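For reference, the chain that follows is the form predicted on its own, supplied as structure tokens.
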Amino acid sequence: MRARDRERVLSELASRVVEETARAGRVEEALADAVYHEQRRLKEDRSKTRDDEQSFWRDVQSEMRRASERALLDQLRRVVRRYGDEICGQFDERVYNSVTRAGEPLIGLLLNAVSPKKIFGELFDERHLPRFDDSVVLQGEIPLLHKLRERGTLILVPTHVSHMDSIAVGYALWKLGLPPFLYGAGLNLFSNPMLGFFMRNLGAYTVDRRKQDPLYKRVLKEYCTLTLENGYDNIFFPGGTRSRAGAVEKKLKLGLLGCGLPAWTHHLQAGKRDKERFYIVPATLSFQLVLEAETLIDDFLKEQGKARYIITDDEFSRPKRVFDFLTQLLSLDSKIFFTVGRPIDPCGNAVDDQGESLDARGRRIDPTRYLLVDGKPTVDDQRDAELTREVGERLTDAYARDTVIQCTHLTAHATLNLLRKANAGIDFVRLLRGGGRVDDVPLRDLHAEVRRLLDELRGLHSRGGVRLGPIALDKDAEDVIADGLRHFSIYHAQPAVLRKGDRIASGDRALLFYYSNRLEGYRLERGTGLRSPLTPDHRALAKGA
């Protein structure tokens, strides 16, 4: 956020959290709420906790045991200023105009695998260094993504695999010549020194999942809104946290999602016009390898789902690690792929190409007739709550669309349907975790399986059901294999698939469900006689799998 808006954003932040408690009659009970969660967070915390934070909260306990109904009020709105300051982020054009003129070159050195000699005999030849576009695939509706940023505000939700999403997305947009999102960014991201400076003058602001305390939630909402209601394009990853098990959301968190809808009715209540709508836009990323695949579908099995909850010690939070994986992973010329959805309302309605509301049939609709509430424009908390969960459904079923399955996914999965069809019987978690009694597979059979895999998918793309990368949509089954071997082969410990001779096997089983997963949804289990190992959200492991 712009320096010159930040402070008054704050103040009416804290005025519209305060006197909706008021309203409610809550004020005492929101903040002893506060005091026991972040007591409590506090005391569990492990990192080194500030002295000021532990001082700051005793204090607030002490007075409120003689607070006065007015001292009350001033105790909460102070509180909610506290939370306010730590959530809000800044933007310095200064460091922003930095990066951009000299974002392409350091990008595209980093995601080229090119050799220490090239980068000091070019550095400062513009000419022959590696371009961002040769890494990154940009598709979808980005001309209807132009056209609708001119007539309205932006909430755009991509899904969420891995920490370089925020990076790969925001750097996308720059390069299709929009301006910086703001998005929150999970504390443990700013741990980082050089990564951390970046996101604070870039535009993030702070998400402390940690956090339980209701009243803190409701300052991040409310946060979220103003910034939607002065013109900031938002990024929300409704999925959460990043997908745990690989595979494409179906079960979406919707509280921010929901920031629109409040928004778009106080832009209605102020009688604003100018940019007087706003558009939700899925987006999809997908990329050959994950960074932090290996914790995090350790995190997702340990246990059976009692993982943890903030992982904050994973690939993303070594540097060395992170330039191994892109520069390793960007010399098979891979491709990362960022596709824009078709946008929707914050009531779940379809858009044309002028941005008008579509109802079932096609027709042009007025959505505020959606907002109204005796003729006036209202907050209306059930009724948003269920328009949000519409959406939701939307969002799903755009990303399942726009997702695009690559040479790894598939290669994958057809080998972990050869092992779980050879080893018929045995759990599926101790399959994963100890083997079977058959631990590797023909290649003719793997050849056979991916063929029978493309041959489904392939329609399925053509119906509009899925997108598929280049190789996996025109080359043939040897092809696919041979591109997921090599991506396998370059990144991780063990290799989730590897090839033995004529014979195909996995070095690290959890990492092979991890990249099948991303084919689950969408019903390619039929006639194989074998259940999805996932449930219908993507969640949890599904019973008898």
Second form
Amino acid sequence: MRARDRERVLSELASRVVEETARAGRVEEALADAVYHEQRRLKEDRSKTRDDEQSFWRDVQSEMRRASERALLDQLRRVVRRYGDEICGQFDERVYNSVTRAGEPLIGLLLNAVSPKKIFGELFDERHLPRFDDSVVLQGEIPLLHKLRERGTLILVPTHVSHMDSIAVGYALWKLGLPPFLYGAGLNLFSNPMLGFFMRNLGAYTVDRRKQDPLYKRVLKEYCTLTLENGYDNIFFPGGTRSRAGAVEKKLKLGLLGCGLPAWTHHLQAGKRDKERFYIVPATLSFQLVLEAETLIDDFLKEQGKARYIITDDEFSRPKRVFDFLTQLLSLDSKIFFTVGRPIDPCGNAVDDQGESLDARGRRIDPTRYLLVDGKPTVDDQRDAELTREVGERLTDAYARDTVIQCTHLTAHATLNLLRKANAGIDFVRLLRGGGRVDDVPLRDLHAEVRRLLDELRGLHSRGGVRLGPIALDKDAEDVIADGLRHFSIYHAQPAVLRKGDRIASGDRALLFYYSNRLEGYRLERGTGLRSPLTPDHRALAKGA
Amino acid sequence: MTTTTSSPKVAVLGAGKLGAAVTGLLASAGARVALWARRPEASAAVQQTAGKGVDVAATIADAVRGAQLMCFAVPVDALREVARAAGDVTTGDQIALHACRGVETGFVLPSEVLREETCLKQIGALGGPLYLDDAAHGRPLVAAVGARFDDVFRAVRLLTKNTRVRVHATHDLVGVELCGAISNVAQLAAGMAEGAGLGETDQGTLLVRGLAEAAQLGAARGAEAATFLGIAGVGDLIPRQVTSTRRNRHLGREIGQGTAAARAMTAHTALEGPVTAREARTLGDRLGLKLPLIQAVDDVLWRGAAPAEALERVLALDLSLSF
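Having seen the form predicted on its own, please provide the structure of the form predicted together with the partner chain.
The next block holds the full complex; its first chain is the one shown before.
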């Protein structure tokens, strides 16, 4: 957030939240909750700021004992302000300008920022920087994205598989000539001082997922609403957390997605006419390989859906690994697809090429009507939650349509299908742990299975139900498998799929499962007797899988 | 939304028994009702009975424009056409109610038809006993309203504030629609049983089976089990004479007594039960659900099965209800 807006937004934030709490007669309760939740969290906290935080909350607690109405309001304002400051952080326009002007080395810089040592050793030495130029493919509704940006404020909602997503999205936006969007990033990503510095200055604000205090969540939501009202485009990762199973998200955590509705209502109440609209833009990211695949699938299998919400010790925290991942991936001429989907309005309606909302039959409608109560624009939490639920449904449809299926996904899915058939009757989890009668399958069976999947997927693709990478689109099964194997061989410790003469095996079946899951949800196994190993929301293993 | 006069404008689309009752009820509660019916003489007759506060609208658009709430009082097979015409003028702040108790071909629910044909999102399904004769005798009219948006409940309560309508609200829109649709199928079965000379226990068993099968379809379509135990489900079964399902029961009775199903259905057009039975069976087959009652009704109506044998097979099954 720009310096000139910061103070205004934070003070508006404080007055809104404090007034709302006071109106509900919940000032004391909200403070007591905050003190309780924060002190409890701090007991487990090992960070450097712990002492400072503990003394802050002790002070709030002792001030509360005075308990005059006024004193309580002051304390509430103080707490809200503290949360607001933490979320918003500091943004330096000069850094932002220099980084965005730096152009192509931006990503290298960002990656190097993961490792302070690297930045001194190899700063701007482009030979060492992974080049995204030929690798990131931008496709989909890009002209519309530019057009809608002139009419209103954008909420970009990409799929979330890897921490590389934020870097790829950042790159894509830069490449499209758009300024950085604001986005919430987990506090753990700021712990590296260099990376945190750049993230902060490229629009990231802080989300501390460890904070359970309802007041904190309220402040976070109001902060997002206010940034939107002030015309800042935002990025929300609606899964909230990276997909553990590697599947396309089916049930979204909507969280901050609903902020567009109150922001829009406030614009209407204020009579704002210029750029008063908001647009939700789905986007998908597709990598052939996923940096943290091993950690994510391991977490999925360990917890079976009750995933740890925050993983702090994964591949992303190891700079060398990130660097190697990208250089190796890009050396294979691998494509990373950033696909912009068809935008919708915050009420869940489609919009036309002029940004006007449409009903299901394509007639233009006035979407602001949904925000009226008794003829006046009014914020209504129940209504907004329901409209946002619809937005979530539209987004999951868009994700399924705009996911780009690549060779690693196809090769893994076909291999897993064959292993499952060859080991019929074996418990699925046992199979993933390396059990079963059969370890490998004939290569020619894999050819046939990939061919079958390609037939299904190409049919679906022609009906607009999915997107395919260049090889999957019009090359032979043999080419798909060769490309898949090539990718699997370069990065992971044990390849998900490997060739042994004329047979195909898996070096790591959990990984195999992870990459295979990208094809879940398309009903590709109809009539084969194989049931999906995942629940319909793709967040857990299906019963009896 | 109209703010020029203090009394809200309500559109009633359809002047059948339900449309007439709703018109009379709301007009007596002080609303301005714009009534449209396919046959103008039908609206004129209702207007004459209801009296003050009722305008006959020449077109659907005239009725709907500026209305705070619109009530689709047409059977499900007419809903799409009426909704499409309304959709030319509807706005996002308007509220829609429907009283359909059936589905379209493809198992499309009435609320889904409204979503496909209009920009309306605040949609409520009327269900439960909705026993219009009670209202005619000055007794309370009891209805379930299923809607996802609280605004629908607020609007219905406000409009019926001075009437003896008792509204039971639930967010389970799909559940209310399924209760109504499948209860028609169950009433067909009970009617067939009655016509074929089976006793009241058997008729009751068939009705309960119908509810259990509705709940199974409900689970597949995201409805809540509790809805089937509430006023829209059990609450609709217990009153013996349920207006909206009486005609389906009557059709069932004729078939049970030996009239060929095809001939009986030709004589009772615009009934929602038969198509619903057929579509529910198709959906159940696709989803792998066990729906023996729905299947039996479909067999009798559309596949020439003999009613007594088909129902006996259902009655012989162990009715262990599991929701």
